[in-house]
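In the form predicted on its own, a lone chain appears below as structure tokens.
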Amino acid sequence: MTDRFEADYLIETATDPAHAAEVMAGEQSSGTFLVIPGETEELKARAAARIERFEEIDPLAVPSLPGAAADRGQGWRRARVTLSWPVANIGPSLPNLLATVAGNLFELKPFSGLRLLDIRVPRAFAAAQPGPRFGVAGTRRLSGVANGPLIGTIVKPSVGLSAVETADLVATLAGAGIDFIKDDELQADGPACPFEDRARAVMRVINDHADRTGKKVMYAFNLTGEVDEMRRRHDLIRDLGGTCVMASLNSLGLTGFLALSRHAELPIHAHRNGWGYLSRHPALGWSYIAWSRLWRLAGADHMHVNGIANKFCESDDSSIASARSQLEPMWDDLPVTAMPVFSSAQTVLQPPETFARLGSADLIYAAGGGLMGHPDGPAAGVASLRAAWEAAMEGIPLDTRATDSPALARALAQAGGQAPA
């Protein structure tokens, strides 16, 4: 299908779900609640949304969401629905794609539940968008990490450190052998730690370390702000020799992010903070797979996916499915992939299951307390995580690998895992 785009939904309604699907298609294309002059059969054939697939599934006894139409004695019926639209309705425009597949649908009264599950677009969208310019391969090249995950961490405390204190922490982490460091999403350009001061202080440390050792730590500077501010901040990081910038997707919106990514010459580490308000209710909002496709097309090189046994509400199955989706091309002949970022309460315990379920080590593994809180310090924290990942990729039990890795043995004991006798 080259002239249409598609979206998959889970719907719930007290009405006939087949009719509810027709309401969706009309609302998001040429129709309205009454037939009006001008809505000819020719126009509908040219511009109307189509129902491509429809499958009714098990009903529910009570509605998932308030404000829906009343039960008419059928219970609350559910279905999986695929709609398609002509590309000619909107052109290869991401903001207007968003308005079409996720616009007024969520407010329609017939629905007591509506969730966007996936999106498929023709190649015309790829040609018109920046897409990830670096992704896995570019990130590996710039970080110097050819195999295995990038071992990373987040600057903590989240806020409160000055530029000098941040640089001192980065010096410690660089000396510990870290591959990747990111600003917290709460740290951007506050008076206590101005962006430019932090950038200069941190890059001085990173460049000095690279001159001594040949390894340049990748640091994702949070440049979230207004468009002109972000462009200036990006250029400063580029000119200082930095290799990554970071942006909060939900704060910027698609057009703000597109303005940054079309300008950027560095990888963009895309943070999903606020994701819960789009996804937490299982009958409302977005699946991560659908949502992240827009940001990959818009130019995100790294995408956060939480992690196994994370501190948030997301299940392990969801985190793994999210990560897999980032590594899967959107078209067979055109890889539009991003590097998944595992974070949130990650320690030495999760790598075996993460690797077994994902089937890849093309990822950033960002640990905070699981690295900085190692009883023997950050260098041992980095070493313990590397050893855990080596064991995972080689199929060796962690306690076996710990017999020749004191750092891993100590981390296992601290994390409550099995340490060697």
The other form holds:
2 protein chains.
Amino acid sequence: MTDRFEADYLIETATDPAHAAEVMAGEQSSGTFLVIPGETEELKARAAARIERFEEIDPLAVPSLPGAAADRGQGWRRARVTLSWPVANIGPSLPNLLATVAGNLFELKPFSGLRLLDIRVPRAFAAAQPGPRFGVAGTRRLSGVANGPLIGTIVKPSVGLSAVETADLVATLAGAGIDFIKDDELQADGPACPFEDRARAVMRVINDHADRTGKKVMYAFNLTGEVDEMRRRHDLIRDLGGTCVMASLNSLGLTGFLALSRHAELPIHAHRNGWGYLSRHPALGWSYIAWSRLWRLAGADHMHVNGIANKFCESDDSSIASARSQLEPMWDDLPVTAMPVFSSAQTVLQPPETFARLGSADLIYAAGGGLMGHPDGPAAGVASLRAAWEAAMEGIPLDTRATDSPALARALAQAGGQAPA
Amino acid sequence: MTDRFEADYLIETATDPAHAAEVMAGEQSSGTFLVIPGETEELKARAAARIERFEEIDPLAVPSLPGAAADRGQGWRRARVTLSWPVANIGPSLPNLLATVAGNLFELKPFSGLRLLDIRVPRAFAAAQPGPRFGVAGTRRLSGVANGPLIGTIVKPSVGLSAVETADLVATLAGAGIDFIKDDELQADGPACPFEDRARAVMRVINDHADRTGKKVMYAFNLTGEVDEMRRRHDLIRDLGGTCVMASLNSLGLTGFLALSRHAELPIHAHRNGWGYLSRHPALGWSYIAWSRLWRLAGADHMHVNGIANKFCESDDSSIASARSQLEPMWDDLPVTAMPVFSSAQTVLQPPETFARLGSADLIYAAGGGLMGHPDGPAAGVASLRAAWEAAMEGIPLDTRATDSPALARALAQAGGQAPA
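For comparison with the form predicted on its own, please write out the form predicted in complex with another copy of the chain.
The complete assembly is shown below, putting the previous chain first.
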């Protein structure tokens, strides 16, 4: 596959799934619904999509999605299909790759289900993209956290604090020993909390703390906006000594994101808000593994993955598979890996299972109420999360570790759960 | 609603839907899952989302989506909910509006269904956006088509033709009297058909034809790519005398699209490929009416709507509602309307029903095989479609009109269908 890119799909259809796969391949390359004079065999050989792999799996008794061509009495047959296309159809362009692998497919009449499972591009295609310039190593260097997860939080309330109120909260969190803080994705550049005011007030606090302690808290400023705005905001953060910017992927789109990442000199914390509408139905849309690959190629350094026992609908298996995928190199000499961000109702209870299942602590562990809500305050919150992660990494039960960490002991008591063995 | 924006949702939940609506409002404004010290009543009054309207509708016996909080024996209750937010939370920013109205909502645990139905912004918010600069009037002016639909087609095969082969096809189509041609969305800037070569070859044909006949065919060149590439390609088309550019909305994202539209001096033909993954499940994602509003605000001049009896899963009712919405002014003095583009298996058979239901011929009617595949060639294909539309607009049955249009008669015979009365 040196000059072709590939995509894996789960398909579901009342027709012959092998024929349905041919419809997909035709629709997404040289085909139309009538044979056209110009569509020669030579042209097809040059441009057509190819079915690389096809595996039928168990059928369903009822269709996953409405509107498809009708049942023929064989149930709703399913298959895993891999299609490939010549890079020469589009050039090394992520926006056009997207229109090819995820274009006019999901509405096609034969399909009562169609989901994109994974994407592979040739190394030369990947090398033409910005890719993550910081990832795990760069994030550790800039934050000064050599081992274990970055312990982090999100500024809450999500929106409503002024710039000065935000900076006051950051001062509290920096004093509590935190590694990482992010804006909420709802906080942008409204008149109630202008980006520049927030950036200056927060960075004053962070720089003062760094001067006193040697530790510079990484703060991901949400610069989501139009291209020129984002570049201006990025430059401001850089000039103020900041070490991270954040953007909402679904708002930017690949084109918007590339305009930021090609300009950026700081790690980009990629926020996936809206992800649910792309993924929530298991027979429709995107797997995170496929989708996140595009954003990593485009330059995302931090990718959200929810986490064990999150407050959303995502299963633990799905969260862990997503996180693993971010850390898995595409090539040894061109890894295109990002640092997974765990969040959503994370507390001291999840580190043991998270570490055991992920096999790594190369991650950001962001707790909201689970940190700010510690009965002894945020410093105890940070300490309790660090102790929980140390225990997880050393294979010590949380209850055992809690005997010499009062902060963890109190957090466990508050969480009300028995610590996992 | 002068300083707030609103969004309408369809929600489905096993819990009390009124409570679930409060969860949505909390998640998308000041809330988190624990009460935070900073979350004062004053702050809530300033920043919180508000439930403006709530109407429970008939429940379902089974959940639409998996993964939601479990049934409590009351079935899966549904409601239409309108939330509003202060513009001051985000400023007049479309990318941040998106993260607010369609952010971390679709994954929330209480919901077995959540779909965005419509969006409304204050006039001042809309006035800060580029909006469509051409729309129906500008497209008619540039194409020289004063009345009736623009009769159009898509270059097929979708991908695989060289620049010269594309231009040869355009010469045929221009000679056939066509009004509008577009690149396929799979055709971009690959080495097999570089954008610049294609643009120069096609515009030479179009300009020659215009010099001879006075009619300049509108060609929508697909410039989907990164921001700098798109702006360069746009400028090339403008300098060559072209009158339209095309972009894939889901590839660009709102941020990428705004970077194009703020720069553009030509109509933007907005391609919605990938739309299926946003909309295919009726209890998840986006209605086209909500989604297309964002792109119209961002500057889309032409918006795809499928059409009657299309080859995709979309119903006729849905296509017509989508098309109506594009033509419906947001304000009398700030209409933000776009020209709907009908396509996908359109032939001479659909104009009567399309016109009767839409009540307008302010549209682009793009036929592929239905035009190129006419037994007497593309000129007869164009003539047959024009005759069908004239009949539709005059209220004459197609069969009657066919008595003095051999091209229409042959097309009707080929289509094999009885013309609708």
